[in-house]
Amino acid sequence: MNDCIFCGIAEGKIPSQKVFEDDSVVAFRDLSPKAPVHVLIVPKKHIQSVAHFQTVDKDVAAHIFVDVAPKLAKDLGIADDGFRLVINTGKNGGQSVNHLHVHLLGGRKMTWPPG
């Protein structure tokens, strides 16, 4: 998607703070962080929200929470404390950027609610 932030850093046309990547996914640092450790874990695929996965999509899907999140956190120093996985879908969840991702944050005590 050419407008699409999120595609342009996939593809490495837009400079991020990648912390991983791979052949489906790719993670960088939040430019705006809300806790010490708030990386962004990212499809390659462009998919707009959980609202428009498909059944094609549910490899990416696992990988993203059984592979990558927990590596991630491991490796950011954050798995044996805790930390919070977000992901906003539409206007009204919170979704800023209308491609799927996952909020990784820790480093610190979450509250609840989260707003």
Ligand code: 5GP
Second form
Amino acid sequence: MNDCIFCGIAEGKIPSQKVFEDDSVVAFRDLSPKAPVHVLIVPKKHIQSVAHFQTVDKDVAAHIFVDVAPKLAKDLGIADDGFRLVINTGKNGGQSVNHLHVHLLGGRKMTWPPG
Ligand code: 5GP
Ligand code: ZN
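Next, report the structure of the form predicted together with the ligand; the form predicted alone has already been given.
What follows is the whole complex; the chain from before opens it.
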């Protein structure tokens, strides 16, 4: 997906403040942070959204939630006080970049319900 911003970031062609990277996932600071800690966790494979997950994507989905998100929350100092994971999906979900990403937000008290 050569016109995809997050593919460009994953490939290192577009600069970002990376906080984590392995074979299947990259995590970097959001350009427009909505909390003191705001990181995007992104599969390197171009998956458009949660609605586009395929069975073959189970490993990377589990990796993001079981391994990467809790580790990053701990490393970034927000695990103890709590944090929020958000996946905006599609038009009504407020998704603006069509490459699946998990927002990791923390460092302040979150409100509910979301807007
Ligand atoms: P969405 O609205 O799709 O859930 O989230 C997209 C997020 O990507 C937004 O929070 C936005 O600030 C962030 N974003 C958009 N373009 C870039 C970029 O080029 N670099 C980084 N680091 N974040 C971006
Ligand atoms: Zn992409």
